[in-house]
Each structure stands twice: as C-alpha cells, then as structure tokens.
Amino acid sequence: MQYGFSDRMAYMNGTATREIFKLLSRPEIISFAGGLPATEALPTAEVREIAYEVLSKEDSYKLLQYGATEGYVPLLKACKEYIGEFGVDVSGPADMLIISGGQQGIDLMCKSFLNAGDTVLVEDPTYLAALQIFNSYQAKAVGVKACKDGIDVSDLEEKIKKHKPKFLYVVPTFSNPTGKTYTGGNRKDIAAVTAKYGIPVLEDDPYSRLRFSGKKIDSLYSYAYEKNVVYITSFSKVLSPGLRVGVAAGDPEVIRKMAICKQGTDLHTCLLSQAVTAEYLARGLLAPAVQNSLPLYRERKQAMAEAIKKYMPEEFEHTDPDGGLFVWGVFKGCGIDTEKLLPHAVKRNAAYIQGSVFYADGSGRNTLRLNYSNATPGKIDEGMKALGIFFKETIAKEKK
C-alpha cells in the first residue's frame, strides 16, 4: 500500500543517538554515544520506595486519573525552588509548566512560535534532537558563530538582523555537545541583543548541577532584560531520565500558549511520575544524590582526558569540562571523517557520535562527540585505545 505521509515527514530522520543506540545491545560494544546518566547514579531504591507510598495513601488514586495539564501542584511549588537556585526567579505556577522531559520543552516552544519557512537560531553545534524537532516543523535552523566565551553575539545579532528569527536556541551550561559553558558577561550580552531585537530566547538546561569544578554560574534567564527567556530544565540527567519530568519557565502569556499545545500533545504529564518527583524533592534527596555523583563523573572524564592523550592522534583536539556529560572532538588538518568512519570505528567495537548531525547545515565532518559518564574508568580506557589504533592508522593511509 501507498501512504500519503504528510509533508513534514520529508524533513525527520531518526537521530543519530537513537540509532547508536541499537548497538548497545551488543556487549562488546563500548559506547561513547549515547547521554545517559551513569547507572549506578540512578536512585532505584529511593523510588522504588516513594512509588510505594504515594500509592499507598488514602487519594493515591488520584495519581492514576487525569491531571491538570499546567502540572502536579505539589512538584510545581518545588520547582519554584528547584529553578531559582540557578536565578530562574518565578512569581508563581502561572510561570511555570511541567512537562515531559526537556525535549517536550522544545517541541512546546516550537509549537508555539514556528510555522512553515520560519527561522531558528542556534550554536553551531548544538543539540541534534532539537535540530530534528525544528525540522519537524519545516523550519530553518541557521547556525550562529561559537567563541571561547559562548557564541559570538556580533554574529547573532548580524544574523537576527538578517534572517528575523523566531527565537534563539541555546545550552548555555555544559553544552550538549561541546561540554562547554557561556560566561556571565556572554550571556549579559546575549540577553541585550536578543532584548534589543524583541526575539524570545529558549534555554535549554538540563546539566547545570552536574558541575565537578569551577564556580556555579547563574542561568540566562537570570540576565534578561525583558521577559523574552524561556528557560526549560528536567530532572533527567539528575534522577532518572525514564520518569519523563521536567519543568518550563518564562512570561506567563508564553507558558500559556505552551499549555495550550500540550493539551493537544498528551494532556499532562504522568502524574504519578510527578508525585514521585515531588516527594523526591521535598524529601531532599536530589541535593546529596547529586552531590554522591559528581566524584564519579569527575573520574569518568578524567579518564576519558587521560585516555585521549595517551591514545589519540596528535591531529585530534578536544574540550575539557568543568562538568555535564561530553567532550567534543575535533581533527586538525588530517582530513578525517568521522561520519564516514563510525562504520568502521563499530568494527572496533568502539562508538562515537559524529559531530555533523549537531551542525544546522551538516559541516563539521571533523569533529565528534563523546560520552563519558555511562562508562567505568576501564571500559573508557579499552575504548578509547580501540579508537585511537583506528583513527592513527587512518590518517597514516590518508598521508601515502
């Protein structure tokens, strides 16, 4: 039979996370691709026992009929808190939504804001699932300059002139995928321009608390000077990713129009997920687990660095974060494609993420993205020599 798919579906690919993904049933595989948590940073037992007790109660079955789609109220007010330790400072619920997961953020923003030939800006790289959700909308991601700071605002504001976007998508903490952070003064910068211009700015922060070292920095949204900033955070990387809970903030008249599309979307988002959440929270949990996590992820990406240098090419160049889940890679003046060589990098039983699928116009064909935190120390060691020995012999062909 033929189908008459619509025409957005010419624009959606499955991500290039959700494909490596396969290979993770393969036990020989190392992955670095991948963004999860680190599994024994997941708090099994905790929730296993809060479920048991918010269902236990007396109007436990509430949780399991429909909610009200702005959230659960009780999560709501600790989210007032939750955000407003990064300066994320909201009147009330009616700031907030809660939603499911980050990535519902994005879509609820693109929703909201993005018809057909519309444009959206963007680090050049940045988040590959948030370039496929622009596409789902048939809408133009242009990619903007990044600097040492954070990206370079002459080129944002060149190209908000130039090309009128809807809004501006950035991770401005531990980026997903460079790992790195924008400053205080580049954000101020960011918040000026983007103020000046009238264009909504959508932050996108789900790694903040994952900092190993160097000094908190407050979110965007703290620095705006109008209330053009949606901040979206979600407590995947930080509880468990499989919960599906996070929360939206920004000027009311947006959070609303949000709400109204996730209404069409899935009413609300689980609420016994929510209630889990919530008591999590108010029990003050998050504050110590996160805490218990940041040596192990401390250790992972000083192993990854380690492991870099003594088994990388010379030609290869890397970040090195103060925190969050990734190193970005480039290679200098090899020729190396890493879309091209994943293939044979799998042979090896090692996998990346190439770095062109988080460029809006696909470049970047020399860079990649690696995981460090789902990985013990030995397994980073194993699977970085496998891609070392692979990428050395590489370039040494390419030089005959």
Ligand SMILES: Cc1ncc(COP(=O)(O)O)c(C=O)c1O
Given for the second form:
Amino acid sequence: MQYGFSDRMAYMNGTATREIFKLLSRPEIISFAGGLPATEALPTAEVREIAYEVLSKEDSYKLLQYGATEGYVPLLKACKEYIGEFGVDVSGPADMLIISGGQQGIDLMCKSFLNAGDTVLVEDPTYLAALQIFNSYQAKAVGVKACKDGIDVSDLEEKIKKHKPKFLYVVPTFSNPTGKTYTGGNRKDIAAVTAKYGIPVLEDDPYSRLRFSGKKIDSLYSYAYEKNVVYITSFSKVLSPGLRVGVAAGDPEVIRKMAICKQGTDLHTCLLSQAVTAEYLARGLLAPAVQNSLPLYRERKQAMAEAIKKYMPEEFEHTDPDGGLFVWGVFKGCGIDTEKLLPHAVKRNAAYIQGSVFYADGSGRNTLRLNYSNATPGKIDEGMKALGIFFKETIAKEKK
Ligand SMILES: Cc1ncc(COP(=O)(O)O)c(C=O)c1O
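Same protein, the form predicted together with this ligand this time rather than the form predicted alone?
Full complex below, order starting with the chain above.
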C-alpha cells in the first residue's frame, strides 16, 4: 500500500533514542535515561479510595459523561490556588485551561501560534519532546545560549531581532534536561526583553514542587510586565503521570485559542482524572505527599553526585540541582561523543541519554543527561560505576 502521509511526517522521524529505549526494557540494564517520578511516590491507596468515593456519589454519572473543554469546575477552582503558590495570579477560570498533561499544553500553544516555517526560541539545551512537537508543526527551533543564571538575555534579544520568533519556550525551574534553575534576576530580564518585543513566552513548570534544597522561587509568569507569559504545570511529577492532568494559565485571549484547539484534540481531559485530582487537592493530600517524597529524591540525587565523584573521569563536569529529576553532564577536553557511545554503554548494562537530542541544532555531542529518580542508591552506584569505567577506558584509548 502506498500511503500519502502528510508532509509533517517527514519532520517526525523516530529518534535513535526510541530504538535504545527498546533495549532498556532488559531487566539487567540500569537506566538513567528515563524521566519518571519515583514509583514509591505514587499514592496508589489514596487514589483508589478517592476514585471509589467520587464514583459513589449520587451524581457520579456526570463524570462518565462529556464535560466542558475548559475543565472540571472544582479542579479549576483548586488550580487557581495551587498555581498561585508560585506567583501565578489569575483572575478566574477564563485565564485557565485544564490540559491532559504539560505535553498537551506545549502542543496546544504550538497549534495556536505556529505556521510551517515559523521560529520558536528555546534554551539550548531544552526538553526533547518540545523540540519534537515544534518539528511536528514544521516550525524551526532556534537555541538561545544558556548561562549560569538562566539564559543569556543579550543572545535572546539578538535572536528575537534576527528570527522574529512566534514565542520563547523555557523550563526555568529544575529544567529538563539540565536540572538548572533561572535566578530571579534572569526571569526579570527575560520578562522585560520579551515584553519589549511583544514575544509570548511559554513557561513549562513540571518540577518546581520537587525542591529538596535551596529557596523557593516564583514563576517567570510572576515577573511578567505584560500578559505575555503562558504558564503550564502538571500533576505528573507530584501526583501521577498516568492521570494525565495539568493546567495552563495566561492571557484569556490565548487560553481561549488553546481551548478551541483542545476541542479538536481530545474535547476535554478525562473527567474521572480531573475529579480525582480535584479531590486529592481538596483533601490537602498533595503538599504532605510531596514533602514526604523529597527525602527520597534528595537521597537519590546525592547518591548520583557521590557516584559521579567516585567513578566518572575528571573530564566530566556536571550540574548539582536543588530539585527535579536530572543531572546534566559535559565532557571537557576530550573527544567523547555520547551519541556514538550509547549503544556500547548499554552493552555494559547502564544507560544515559545523549545530550545532542536536547539541542535545537543537534550539537552538544559531548553532553549527556542522567535521571536519578527511578533507581535506588545502590543501583545508582552500580550503574554509575559501569558508566565511569566505560568512559575512563574510552578516554584512555583515545589518548593512546
Ligand atoms: C519539561 C517537561 N515538560 C513537559 C513534560 C510532559 O509531562 P506531562 O505531559 O506528563 O505533564 C515533561 C515530562 O517529562 C517535562 O520534563
């Protein structure tokens, strides 16, 4: 059969990563490639009880009917308060849209703004799946230089002038892939420069609540001078990714467009998931559950930092995040190509993600991302030992 697939499919080739992921299902592999919240942090018993209760009410049939695209009202109300904790002040439900995870928020922003050939600015490196979504809209992602405090604002300004982007996409707190957090000053500067040129910003914030050290920082949204920041967050990393619930907030004019786009995508987010999330929030379960999970994330991040120190070659420099799920590493002064080496590392029963997939232009071949949330400290030590030996051997061979 000769299929007439859309032109956009040409931009959506399966990545090498997907092939590697198939290998990772082998039980002997210790994988630092994923990005899942810790299994131990999933509140199965509470969700079971809440699901039973919300389905036991007299009008529970409503949860099995169609619902409003904008979202389930009790959840919208709860979300106003929830996002307010990070300085995302909204005047009411018109400023919000319940989304089926942050991933859908990115997609709806793209669907609302992008024509083929448009440009989106991103931090270099940035969230891999966002790059894939931009590709699916036949848009071009252009990387803005990263700096210690966040993104390089003069490079941002230059690239705004040069590329006239439709919007800027950033993950300012415990970024995926680097684990880095933008300073307040950097957020302020980004807000100022994007307002100056009338550029919308998509702030993607799945990780703010997974802070195990350092001081809380408010959203970039809270620094905005104009209503140009759309904020998205989701309950995936603090409650359950399987429920597929998140929220977008911003200028009602933009939110309205996103809601229209959502109608074509899934009509509305699963009502049962929304009701469970709303009730979980109403019972005040989220904050203590997150609080209880933080020592586990802290312990695993520390195990990763210690294992890196113990086993990785001196050419390896890495971030030391205060939260989130990822450590980012760069090999300096050697010829390590993490993309080429990944299949060989997997043969040693340990895996990472090559950093190049997080760069808009596919560069960064000397970088990698390590996820620490889904392995015990013992497994982290074992896996990093295997990777450390492998990289040290590779560098030694190269020097011969
Ligand atoms: C930065 C970022 N954005 C969005 C997502 C998508 O998550 P979800 O759709 O489950 O909210 C992820 C998941 O890892 C992520 O790291």
